[in-house]
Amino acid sequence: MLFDLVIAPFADFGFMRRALVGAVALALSGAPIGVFLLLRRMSLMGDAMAHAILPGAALGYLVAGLSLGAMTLGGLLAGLVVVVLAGLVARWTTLREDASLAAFYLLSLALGVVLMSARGSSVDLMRVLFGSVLALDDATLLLLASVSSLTLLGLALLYRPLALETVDPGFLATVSRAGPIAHIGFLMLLALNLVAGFHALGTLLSVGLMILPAATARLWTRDVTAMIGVAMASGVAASVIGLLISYAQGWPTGPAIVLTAGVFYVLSLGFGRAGGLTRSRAPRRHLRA
């Protein structure tokens, strides 16, 4: 019974194995990115960049159809352009960065849908918006694995200045000039992961495997290193369970994975040891002589 429910779908079907490899690769690289987004209070930027990818991917689609290279390059450039423009608007006007990001990502989402609708079918639009985890080919899997490997390597190199800037940017500025380099490198890794994620989960859900596992981990531990480990484990578990639920119930795969990550988050809200409702409402022990 257990074999039929858990092992057989992956043993019998190649598309399930491909989906598993792709989703796990995204979870392993996206979860650490999500932890730093959460700790640096940049979750909105991640969501904005995920939406900003759409017009670039749509332009790539208009030029070359469903070409992996064209849509990836277009999405990456569009995401970086939106971040730069939002930063310039925040610097040169009275708008705060969160307001400019919200404005740009709404415009990007609307423009991307219009561009996709101009030539593509509703099926193509749905694939770009919500992904196609069960239709990953060799080239896409190679892209996901490469981005995951590059992200983990990049975070290993940037970890110390990135963590220090997250906790105490003023101190880092006094002892090192690595802060801006770490920040720019982190944004580049974020853009790469969102572009890779949109091929599997679509532009609307690609940020889900970043933020939800990170938020789950934050409710269980306050140590950054442990938080990254818990987030990665939560993302991988959500990928596996979401794929199995999708296979068994016929649900859309990307939403099933993100919903599973959301269930982990809701459970952590209730029982998390570092901020859950049960923990926060538990009576505290008083000191005794």
Given for the second form:
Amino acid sequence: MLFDLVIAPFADFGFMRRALVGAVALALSGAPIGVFLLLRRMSLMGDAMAHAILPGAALGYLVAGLSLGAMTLGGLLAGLVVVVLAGLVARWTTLREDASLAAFYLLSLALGVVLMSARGSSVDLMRVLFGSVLALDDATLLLLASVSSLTLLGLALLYRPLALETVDPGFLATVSRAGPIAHIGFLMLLALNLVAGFHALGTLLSVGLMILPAATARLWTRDVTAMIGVAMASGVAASVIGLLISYAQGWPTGPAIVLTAGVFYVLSLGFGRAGGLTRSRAPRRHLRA
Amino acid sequence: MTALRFRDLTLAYDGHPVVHHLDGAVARGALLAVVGPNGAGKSSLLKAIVGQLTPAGGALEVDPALRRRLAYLPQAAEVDLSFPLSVYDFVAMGLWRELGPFRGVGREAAARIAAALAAVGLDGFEARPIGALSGGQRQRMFFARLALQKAELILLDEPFNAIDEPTKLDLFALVERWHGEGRTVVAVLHDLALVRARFPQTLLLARDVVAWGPTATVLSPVNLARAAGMVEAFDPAADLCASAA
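The structure above corresponds to the form predicted alone; please provide the structure of the form predicted together with the partner chain.
In what comes next, the whole complex appears, and the chain from above leads the way.
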């Protein structure tokens, strides 16, 4: 019974195994990115940037059809341009990072949909908006795995300056020039992950495996490292469970994964040990001093 | 040996000066208090020394040997206290110049962190989240980080504001220790009693320099009255300053 529900779908179908590998790769790198997005109060900005990728990918599509290379390259270029511009604008002008992005995100989404529609069918459009986890080919899988590895490596290198820059940017600036490097480096990794997420979960949901696991983790622990661990675990669990639900119920896969991550989040809101509702409102035992 | 030299230094926001034609020098190893009314340019002066504010006129020279060994405690640090970080890790930041982005905290460094925490009376607080500290404990934490920096030029901007008397005395003992070790300390303060009792040199600033020298002569009733009269007289139609060279 349990075997039929949990193992058989992956054992019997190659597309399920591919989807599993792709989703797990995304969840592993998305989690730490999401944790820093959350701690830097950039959660909504990540979403805005996900949309900024669409026109680039759509241009790639116009040139070469549904080609992995062209759409990845287009999306990545668009994402990097936006990400670096937003970072520089925030660093060197009085405008905050979020200020210019809200308008930008609507424009990009609208432009992307128009570009896609100029040549493609509505099926292609759906695929771009909501992804195609069940149709990952070798090249796409390789891309997801590479992005995931690169992200984990990059974050390991940037970890300390990135954390310090988030806590006390003024202090880091007086002792080191690493602040801007960590900031821009993080934004570039974000763009990479958004493009990877775009292939699997689509432009509208690609931040799902970043923000939801990170928010879940924040409700369970007060330690950054532990937060990344919890976020990874909850992202991977959401991927597996979401895939199985989608298989059993015939739901669209990307949304099923994001919904599962959402259920974890809502449960954590209620019961999380570090700030969940039941914990923060109930009277608690306290020490003598 | 001069640590800092100001040559006709003017600092301004939107053309309105907050520090006006400042001349003078701070010797290596000095313990200098900067006092004056609100809006007198005290914080701006520190920001300019750190390099966060570009002079609108004149020049500011920091001894190159000290530039890299400078520690600055701003008045309102932009610290995100909701970040999930322990007091220990926060204080350990003070070792950045030695550890950089990758090196771990070795045994010697761990001992120094423990000593810094003990020196500010925060031993036992290592594992607390930084957001769970009181205002006084937070300031103690900032001082512990500052102590770890081994800085030769230390800039403090109103470090004892909203701090109770025992905490102030504890933290000031640290400042005096740094002074005793020959480090240069410039502190912006409002507590004139503390300045009179403990600071050999004082700069009384009220946009223009009112007086600069031995504390006892600088903080005379006449000078203080002059300084109070010069506060924040903001004239939207002010003429261009003619004393500019």
